[in-house]
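Coming up is one lone chain in structure tokens, specifically the form predicted on its own.
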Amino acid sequence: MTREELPNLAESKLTALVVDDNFVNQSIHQKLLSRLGIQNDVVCNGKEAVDAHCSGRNYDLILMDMDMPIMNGTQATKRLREMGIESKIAGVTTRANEGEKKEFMEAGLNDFQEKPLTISKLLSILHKLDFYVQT
């Protein structure tokens, strides 16, 4: 997909939170979101994601890694849902064990994608979660 073919979602004012402890993944996810015009922030673990919401931040989309120190993605997703956070949460992880994936989904995910995240996978997430429905 060329840059000209990518949708620009800047006018939609969508916001996203990248939750990942790996700097390379953080950078990739940020760049993909930015290419689509989606404003985004980054935190390094689930506790920081929960803290961001406790301090009043709200996001339309959360890209949540599963394996992180301090508070993993499953724990953070459960906690955010217990807090009443209605953001769309997409699990993005390298671990595809069916049992772990099921537990992660049951924690409150809206979607799940395996890393590495690509522009196609991100667009798939946005389509599934009704952020971007035009093809």
The other form holds:
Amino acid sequence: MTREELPNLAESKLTALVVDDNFVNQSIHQKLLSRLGIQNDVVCNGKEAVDAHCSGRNYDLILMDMDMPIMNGTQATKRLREMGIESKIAGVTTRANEGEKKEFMEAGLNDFQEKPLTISKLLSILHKLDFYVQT
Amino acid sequence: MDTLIAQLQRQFRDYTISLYQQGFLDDQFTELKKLQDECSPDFVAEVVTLFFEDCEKLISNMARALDQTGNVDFKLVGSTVHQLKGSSSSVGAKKVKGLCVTLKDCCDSQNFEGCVRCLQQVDIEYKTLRAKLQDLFNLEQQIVQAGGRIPQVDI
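Form predicted on its own done; form predicted in complex with its partner chain now:
Full assembly next; the chain just shown is listed first.
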């Protein structure tokens, strides 16, 4: 599909999954997505994200936190890619350490943003990953 | 002579500006305000409530860890304060976030006295912010009850 044929997000009903163990961040990320017309679900750690996909759910975009209990973002991203999940995965984390960021990217991320997320950072993710949105 | 609404709106504006000028809040709080709309008119209050619940829980966990005299798990305290730093950053709680950075440094250098002192400051600071934001939300309510609109404040 060419760039010109891509519908804008408001009409295409894009879906997203928020993966974060922190309720404050869950609330903010869900609100950011809803504001841009993106239907979204939320889970609390990487294992729940993997389980959601095992049960047949699929999303256009996954916002993946790095530090989470049970299964962290790097492990979850690797696992999802091993399962053949081709969703766009954007890592979001407060950790700016270059080594950890590199490891996270190499796990299979399509993009990376530092928290806290804002409308403009989310738009940046969406534009980089070729999702177009009308604000 | 100013109407009651105009007085309340001016009070609200001045108080909001003071919270930023005194370093209690930063730009991220402004970003949260942008997300509040008719569909979720209490969004900011709801998110900061979650944040203060986070503060209470995480500070309690860190206090318990620091209470294990002679056997303090600094790594646990460090990872807990990292979580609190994340939440405080997400809501724009500037002073709380700054203290979390200092506390993390104390954990990394296993400075027990520093950790205890800093944790006490974090506790005081989040409670101060909670009281100030409650005052701000009360002002908003007064404006609405008086029939006025909450002014947009440009920082």
